[in-house]
Each structure stands twice: as structure tokens, then as C-alpha cells.
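Shown next as C-alpha cells: one chain only, the form predicted alone.
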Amino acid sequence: MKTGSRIAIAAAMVLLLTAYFLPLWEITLSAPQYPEGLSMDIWLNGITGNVLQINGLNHYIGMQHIDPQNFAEFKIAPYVFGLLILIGSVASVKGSRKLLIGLLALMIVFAATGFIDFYLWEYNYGHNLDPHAAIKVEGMYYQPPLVGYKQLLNFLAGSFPATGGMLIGLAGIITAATLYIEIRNGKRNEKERNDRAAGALDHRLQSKA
């Protein structure tokens, strides 16, 4: 790897290194009888916000109550990040085209795992409603969006990347962008060595002639 590269994989790292301080996604909700909305922040290692606030509106229409500590994914989620920051950390100081590839890999199974896993626990949120709420509309699901906003009841729920995922996103796409220059430089530059062989070997040939 170029020393650009390698620089640029290192800052890459320092952005993942910011999910441990900053919030990665945000749920929203408004409606006129809470003009400044209500909002949960998704964290690494856990959830804070309006989450009792979120929890005693959901007690009344069946929704399940919002605890992080039945999450294992914030259990799980600090290693995984650790685990791409070392390995992104030792790419970069080696100049390893191969652990760049690994990395990326790992970045993109890991993303996909983490959309597919909060999908999941949303439908089950929206639609694993108590029979016996005190609020029941026929037909009525609460799954919030996965991004975007949605109108549920009469309230507008919106899900979006906070800072730490935005920056979590650039880390990936600078990631991305390096291997493509990588991989384009090696086929470039195998091209200049292969042009350079045929060149010296029509060389003796004619030389010989």
C-alpha cells in the first residue's frame, strides 16, 4: 500500500474510534401534544433519550417496553468495533493490501448484520403488541421505519443516522475508496512491469537478429 492509502485507512480508523462517544442512529416522534418531540439515541453500548417517556406511551397501545439491557448487541457491538479498529490499525501500519480486503469484508457483513438485526427487533416491536391493551386499532401496526419517517397513528416517527453513524459511513466509504485506488494502482503498475518485459525481450530478439 501507497503511503496515502496507508494515511488514509488510518484516519478511516479514527472515525470508527468515535462510535464509542457519539450516538450511531436517532428515533424520533412528533405530534401536537408534544410540540418539542421525543427522541431515543442509539448508542454502542446502550439507548438514552426520552425512553420512559417512549416506554409509557407504548404501555398503552400494547408495544413492549424498551429496556437496553435486553439487548446483546450492545454487549457484543463494543468488541466488534475493536476488533475492525485493530485490524484496520495493522493494514495500515504494515501497508497489507490483503488485511485492507478482510477489513472491508468485515465492515460490509457487519453493517448488513446490523440493518438486518434492527429491522428485525422493529417488526417484532411494531407488531408483538398485549391483546389486552388499553388502546387497540384494528389492523394497526407500530413498526417504526428502518430510515425515513413514517406516520404512525398520530404521531411522525423518523429514523435516521446520528453523528457517530455518519461518520461510521464515511470510515466505511474511505475504506472502500483506497482498496479501489490499491487494486487499480496493482493492475496498473503489473501492466507497466509486463510492458517493460516485453520490451527488453523484443529488445534481444532483435538484437540477436
Given for the second form:
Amino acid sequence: MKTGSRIAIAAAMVLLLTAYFLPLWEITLSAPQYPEGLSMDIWLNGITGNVLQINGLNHYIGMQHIDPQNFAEFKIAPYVFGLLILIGSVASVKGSRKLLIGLLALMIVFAATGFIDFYLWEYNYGHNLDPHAAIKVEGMYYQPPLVGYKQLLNFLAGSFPATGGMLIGLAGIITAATLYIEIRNGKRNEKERNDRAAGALDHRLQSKA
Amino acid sequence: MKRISQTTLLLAGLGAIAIASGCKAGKTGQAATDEDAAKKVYVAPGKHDELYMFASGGFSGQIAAYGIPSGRLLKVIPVFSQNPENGYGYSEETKPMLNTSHGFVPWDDTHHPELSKTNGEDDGRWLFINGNNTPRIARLNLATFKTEEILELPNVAGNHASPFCTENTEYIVGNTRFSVPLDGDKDVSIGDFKKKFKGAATFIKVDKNTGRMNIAFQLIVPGFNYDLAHAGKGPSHDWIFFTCYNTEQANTLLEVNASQRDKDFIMAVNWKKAEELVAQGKGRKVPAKYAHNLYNERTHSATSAMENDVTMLDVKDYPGLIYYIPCPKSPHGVDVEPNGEYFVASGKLAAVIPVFSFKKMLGAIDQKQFEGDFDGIPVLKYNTVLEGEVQKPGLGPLHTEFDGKGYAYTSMFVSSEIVKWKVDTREIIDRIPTYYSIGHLSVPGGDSRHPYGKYVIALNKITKDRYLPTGPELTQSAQLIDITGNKMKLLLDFPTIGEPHYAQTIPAEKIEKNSVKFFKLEENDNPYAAKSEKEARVVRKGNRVDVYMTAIRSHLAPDNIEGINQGDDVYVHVTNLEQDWDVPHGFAIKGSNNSELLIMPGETATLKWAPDRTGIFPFYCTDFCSALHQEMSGYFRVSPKGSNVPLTFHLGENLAAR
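Could you drop in the structure for the form predicted in complex with the partner chain? We only have the form predicted alone so far.
And the full complex, kicking off with our chain again.
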């Protein structure tokens, strides 16, 4: 790996590190009587924000209580991130392209798993309603959007990456781009080597002839 | 001769008022307002006002907060009077706030709101106000808009010269308007007024961190009627000025008998010197009984303690502590201009407004320019302290505030107007009518070192034809006047609660940033709090029943309670479990001889209920909290005395099928 690539990967790892200090994802709610808005921040290891208020509102329609203690994800995620950072750091120090490929693959698997998990939770949260809830609207489910906005009764729900999530996304892009450049450069080098080898052979053949 | 001409003027003025209001009601009030006045007071829906005005409710005993320039009423803050609207003075937690040495007093008369000051500027931390009738001073927390402390003043009656504060709120003061014998003298002939009746200038130390008040000392002064006060600032920092009328020391038909002398007094007090004397152990501790009530934001409860003594300094024993300055005639307000050099007194029956110089006062004291003494207290010569007089200002000058640009604004009760004059030349610049009979006036920051200016607000006593009639009992009013130009311009006229006796006005930014949105449940230290539904319960001890109830949208827990007996004392402690902005819950019980409760998020409040008959008594949330607010209700079952119905309580077990 070129020095530039190694620096880029090191930088991406620093970006990943911010996940421990910054929220990754934000769910927002606004309604006429909530001009100040309500929000939930999802972190690597938990949820903060107006969880209490959102739970309070959701009991009318029979949605489950959100309790960060009940999510196994928040116990595992900090270790998975540690592993990613470790692999990336070693790849950067050693300049190993193989490890870099491994890192990107893991990142993609982690992101995909994360989004699928998030979607399934949202589905369950929005569909699995208490049959004794006070407010029942025929055919209405309250699954929040995966990304973007969605109107749920009087609330407009939004779901977007928070600062930490954006930085992780950037780290992913840097990792992918670095690998792409490395592979392209590698191919070019190989071609040049091949060309040079072919040139030398030509020369030899010509000199023989 | 001079006195005759003043009286004639006054009578003429009174006559003019009578004619104006008696003959052509409706015409006098039609003064043109500027075409863009509406724009200047229009605060678009959803937008906030530029300033808060805190006006006393006068005989309502409360304070009201208004937005300026819109004049919108934002909140009535209960202080000295019970307020069934939110249970203040009715709930077990707040009853102690209204305790006094006379027992529970459900009402008082509020006069002068005073914002706490730092470096002579309004700091937006606390608001003080006097209770005039049963002498007290209250302190409000401007983060919660709640009354946090009430301190009774012993040896005082009619606490009117109150609660004006020194430059850094080191002290706030109180003093007697109706001189009385000191509390130790129990049974005195009214005829002994001159001998036995005294004033007690009371200095209350304010803790600069907590705001807590304690009486530091009382200066025992001659028995006059002490009316108003203002502390010095800058060069005059160490001094405070009180007005006194009835230096005749009359005790009957004061209207006439207290209006005989051409000049009464301004009493200048060197409070710094008094503080030093007390620090040296001077003065004497005198037994006194007065209530000191404190509201704790964490227990959401007030406690009332009785204090036992007060330190007194008899001013006759300490020369140099106070001086009298003659002042024409029956002075009402005394106001210190922003630089602290000039102080202005308004003799309500006087034909001039005297402007005194602090520097000249010190000079006169230095050179002993005394015209005599009163009870051993030196009386300075009027002319040696006088800087000049505002000539022919109008009739019945009462109060002056300043705009920080060199102008003063004086209210004229009898001629019903505000007069603008230049402080250094005492030349009259402009005058504007008020509708009608202005008392105090308020320039934002108008008594501080750096007035905000921009407006003067007239606080009027009489409205007559100004609004739609409401029978004989009419609203009083405030009028917003633009003072940005050379000429004053009337912008707005709005009704108030009670009597807007005085108001202080402060830029909103100094208050709103500190405003509390709700109380944290985990910080609730009320011993009767139920911090979750799991803690909701009912406990009997003899004939006392404690109901630990919770309220959250949209149910009360427990909501079915049986086993209460007629003759029980039931204490319902309701904790609002909400942790969100603007979600109070109310609580009321059918037939309860008490008020309702209004409980803020995170707060606990207690309603005492003594059921006097058997039956089923519904209770419910009175504050429309949610879509299922009406469902937020429950039942008490009250059985006959001695019944053996077991005490049970529950929530959510549907008994409908039984």
C-alpha cells in the first residue's frame, strides 16, 4: 500500500473512533403541540433524548416502551467497532491490502446487519401494538421511516444519520475509495510490469533475430 | 401666602378633574394615537414580547406578568393571597407561606415590585414585593415564577416604604406608613401618638447566592408616615432616602391634620454606617415575634418558622446615622437618577418638584447647615441641599423615573398626566395626559444605573369610560407610551388585574433564558411523593388517611379507593409524573371544602379533604392535559364512621362486570 493510502485508512479509523463520543442516528418527532420537537439519539451503546416523553405519548396507541436495557445490540456494538478499528489500524501500520479488503467487507456486513436490524425493530415497534390501546386506527401502523420523513397521525417522524453516523459513513467511503485506488494502482503497476517484461522479451527476440 | 396659592391650585385641579370626568365622559379619552402605534405594539402570533412587566396586583395581593409592548397578560403569580386557581395557599405544601404572627392571613395588599440588582442594574434573578397590610416582604424566583420566601416585619404597620433595594441587593427595606407603638408596648392610648408611636426603618439582608432574607436591623425613627424610599447608587451608594409625611404627627382626620406643614421631610439614612454599628455589636436585641416562610423547590413545600428577636438601633443614640431634609409638601416618591448624584422628591400637595444634590447634602452635613432638629435628629437647610426646582410641573406629583438620556418622567395624579423634564436644567420638555389619575409609572430599568428606556408605562387608578363597561367595578389600566422621540406618544392602553400599583419592566432576555420548563422527578424530595405508579398507595393511621397518588396522561393511580370513613382526614398527595414541558395536571374532589390543585410536571401537591358524609365521590384531573383527559378520573367510597369496609385501592382491574 502507498503511504497516502495508509494515512487515509488511519484517518478513517480516527473517524470510526468518534462513534464512541457522538450519536449515530437521530429520530425526530414534531407535532402541532410539540413545536420544540422531540428526538431520540441512538448511540453505539444506548439511546438518549426524549425517550420518556416518547414512551408517554406512545402508550395511547399501544406501542411498546423503549428501554435501552432491552437491546442486546448496544452491548455488542462497541466491541464490533473495536474490532473494525483494530483491523483498520493494523492494515494501516502494515500496509496490508488483504487486511484492507477484510476491513471493508466487515464494514459492509456491519452496516447491512445494522440497517436490517434497525428496520426489523422499527417494524416490530410499529406493528406489534397492545390490543387494549385507547386509540386504534383501522389499518394504521406506526413503523418509523428507515431514512427520511413519514407522517404518523399528528406526528411527523424523521429518521436521519446523526453526526457520528455521518462520520462513520465517511470512514466507509474513505476505506472503499482507498481500496479502489490501491487495486487500480496495483493493476496499473502490474500492467506496467507486464509491459516492461513484454518489451524486454521483444528486445531479446529482436536481438536474437 | 404661598400655602394659599398652592391650595387654590390644587382645588382648581380637583375641580377640573370633576368637570372633565363628570360632564363629557368619553370625549377626554379620545387623544389621537400615532398612526403607526399599532405597528409598534403588534407582536405577531407566536412571537415573543421584548420586555416583561411585573405589576403589582394592588389589593389583589398578587403580581401579574405582562408582555410589553403587547400588554398581554402572561401570568398571575400568587404572593400574599390564596389562589384557588392553582391551590396556592390551599394546598398543604403552600399554606405555610401565608402564616404570620397573627396566624394564617389569606390576603394582603401588594404595592411595589422590586427587581433584584447587581451593580445597580436589574439582574433578573428575584422580584421582591411588599405586603402593606400585615407587613411582609416576599421574594419571587424569576426562574420558576413562584413565591419562594415571605418575611414578616415586626414593629411596622402599613409596610409601604418597601421593598426598595440597595445597589447590589445588599439590603431591601421596609418602613411603616402607619406609625404604631413598638410591638413591646401592648396597650397604648392613641392620644399618646407623639410620645409612643414610632417608625421602624427595617433593613433586610439578602443572601447574594440564595436570595434568603433576614432582618439585619431596625432603625427606630420618629413616628411619621414613611411613604416610599430609594437607595443611592454610584457616589450615593451608602445612603438610602425615605419620604415622610405627617410630620405634624397627627393621629386623626389625617386628610387635614397631616397636611398642615409646608414642608415635611426626606429622611437620608447612611445604611453603611448603620451596618458598621451593628457589626460592632451596637444596638440591642429586642424580643419580637414574626413569621419567616420559605418554599423549598425540591420538597415543593413551604415551612413557616417564628423568629424571636430583632436588632434595634435608636437613631437618637447614633448621631450621623440619619438627617432630615425639608421637602414640600407631603412628599410621596423619592427617586435617584441613574448617576446617583440627584434625587428627586415629589410632594404630592406641592407646586414644585425639588431636585436635591447628594454632593450638596454631604457638604451641608459637613458644615452643619442645620435649621434645627427633630427629636434630636438634625434637619438640614432646604436651600443648602437643593439643586433646583421644576417649576409648575402640574398637580399632584407622585413618582419619577429616568430614561438614562438625561430626562425624567414624573407622574401627576391630580392633573392626570406624565411630565417629561430635563434633569440638569429642570426644564419641562413635554407632557402627555393619562387616562386617568396615574399613580406610579415605569420606565424599563427606570430606577437603575442603566435604564433601558424606550417606553414609559403609566399605571392608572381610574378608567371610567376607557373600556366596555362591566358594572360598577371596573378594571384599572396601564398605558404604554413611546419615549424614543422628543414628544411622548401614546401607543397602547390595556387593562390589568387588581390595582397596577407599581411595576418594574425588564428586557425579556434577562429572564427567559433561566426559565424552568419542569421539575425533575428524581429531585423531588417531597416526603409524600410517589415517584412511580408502583409507589402509589393508600395508608391509614388512626383517622388520617394518606393517599399517595400519581398523575400521568391519562390516568390517576390509584383511581378506585374504598374504606374511607366519614370523619377521616384524607390527605391526597398527587405527584405529577410527567417530565415534559407544559403538562400540568389538576386535581379536584366533589364536595371538597378546599380548592383544586394544579400540579406541575415533577411536582407533588397535597389536598386535605374531610368527607362529611357517606357516598361515592368522584375526583378528576381539572387541567385539560390530553385527548383522554376526561377519562382521567376516579372514585372515593366514603362509608359511615366506624364501618369495617376494608381499605382497598387499585387501578386498571376492570370491575365493570361485577
